[in-house]
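In structure tokens, the next block holds one chain alone, the form predicted on its own.
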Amino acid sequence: MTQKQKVLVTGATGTVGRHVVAELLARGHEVRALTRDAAKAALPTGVEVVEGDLTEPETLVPALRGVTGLHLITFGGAGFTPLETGARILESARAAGVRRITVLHGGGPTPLENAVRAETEVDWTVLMPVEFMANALEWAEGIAAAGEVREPFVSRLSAMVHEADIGAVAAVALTEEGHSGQEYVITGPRSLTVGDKVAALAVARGQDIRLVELTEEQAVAQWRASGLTEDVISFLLEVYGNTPEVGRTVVDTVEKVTGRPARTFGRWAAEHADAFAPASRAATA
């Protein structure tokens, strides 16, 4: 049995951070969660919530006392800009006696991740999840209001991953030996088309969902109307129209690291069914 340890989780109120916290607690470890506003954290009972900011590394010094593991994100501040403070954060971590670090990959090279990869005194693991299942929440409004999903490139494949599985891999790497220097691509158990996802959501909500395939021109118009920038639109056209192999290829990282299979999208859909419920039903619930 793994010895009880104390881990500092940064980005603890984020989509992945909350699951890192939950998994560490489930495994019997102590969790200290770093957030910019402790009053809004809404984290589980038993979590020690402390205030700090990765853009101001000196605020981490007291938070690092007594911890053996540190989970890092690569962006900080209200604007989610890439952190330039990696060297100072790692210096404080070494001084505090941190033994293991995980860093959540930010989609490309970042100064903080580069600093972690260059670290020689502390064991580190880079977590590289593919598309989050939570991205399906972008469809919630359209499904709840009109019972439809409007998307281009509906045959595109994604090996999307349940956020809780990212948290599980992080928790193991932060508290157990054997993960130093590893770059873990993390996927779900199956590569899915848009139609596969819509079908699973329909089952979860107990009502059919129409899938409307858009042309590229229609998709661009829809994205512009929703306020997306031209850079984001260009990115979406590229990643949806020509999904990288890593994003559509299933790997067994979750099972190898945690000892159990990756969670399915059907499970995720069932857990979030209320978000996709018909507007009339949601209003009376």
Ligand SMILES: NC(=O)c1ccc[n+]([C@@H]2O[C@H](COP(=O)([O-])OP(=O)(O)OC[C@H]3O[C@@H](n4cnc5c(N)ncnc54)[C@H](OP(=O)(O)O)[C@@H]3O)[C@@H](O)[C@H]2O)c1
Given for the second form:
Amino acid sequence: MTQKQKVLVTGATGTVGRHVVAELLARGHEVRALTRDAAKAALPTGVEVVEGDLTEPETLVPALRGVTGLHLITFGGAGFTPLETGARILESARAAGVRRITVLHGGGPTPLENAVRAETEVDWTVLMPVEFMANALEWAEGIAAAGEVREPFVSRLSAMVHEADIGAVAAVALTEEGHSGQEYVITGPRSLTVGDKVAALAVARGQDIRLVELTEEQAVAQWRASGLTEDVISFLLEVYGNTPEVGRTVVDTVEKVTGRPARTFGRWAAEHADAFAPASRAATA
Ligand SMILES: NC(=O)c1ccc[n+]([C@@H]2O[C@H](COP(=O)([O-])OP(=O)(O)OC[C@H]3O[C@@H](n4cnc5c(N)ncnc54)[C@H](OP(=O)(O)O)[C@@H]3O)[C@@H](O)[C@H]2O)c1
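Return the form predicted together with this ligand of this protein as a structure block, the form predicted on its own having already been given.
After this comes the whole thing, all chains and molecules, with the earlier chain placed first.
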């Protein structure tokens, strides 16, 4: 067990951040969590919740007092707008005596991640997860209502990762020696097709799920109808139609860094089975 440390987690109410918080707590560390709205944060007991906004770096100065670790996201506000405030945030972190920083890679170069990589006084680690298992929640409505998933490119492979494993890698890198200057690609234990994922979700909900393969044109029409912007649609066509090798190749980062095997999608599905329950069962539950 490493010595108890105090870490400031930004993005703490998010899909990944909640697991960074949980994994730090599970390892016996103290957590201060940043949010723009403490009343809505719903973080576990024992977490010190503080208000602040990453687009207004002066609000981080009190939040950074007394912490040795800092977990950062690269965006702020609606639409995942890249933060331009990295230099100011790092200046405050240095002044506060922060020793280790993790940054959650935002899918491409961002000013904040560049600022972290240029940092020479504080140890830093870039966390580069592939597709989150939580993306399967996008299917929850269709599965609960109609028992089906409607997707294009159903044979595409994804080495998708459980968000808790991103949190676990972050927690170790924030509190232990040996991770400075590393870029950690973080994946799950298997590369899965859409069919593999649908099969695991069917086991978890205890009922079959129909997989309907869409043509590219049908998928674009469906995404437009659901309100996605043309930029997002182009991004989806690119990553689903032509998943880069890094997104479909399993690596052993989770086991190497945390000493435990990466969590499976079957486990994720079991943990989230309620979200995929038939609408009639969910209504009577
Ligand atoms: N989805 C994937 O498959 C995938 C894969 C790899 C990488 N990524 C990357 O992961 C990141 C998304 O992570 P996520 O899904 O965990 O995020 P998320 O669930 O959308 O959470 C957003 C978090 O950001 C915080 N936030 C937003 N603007 C803020 C601001 N101005 N000041 C302070 N906090 C702010 C929110 O805090 P409050 O609302 O509480 O203030 C919230 O905790 C993106 O960079 C994405 O590119 C995603």
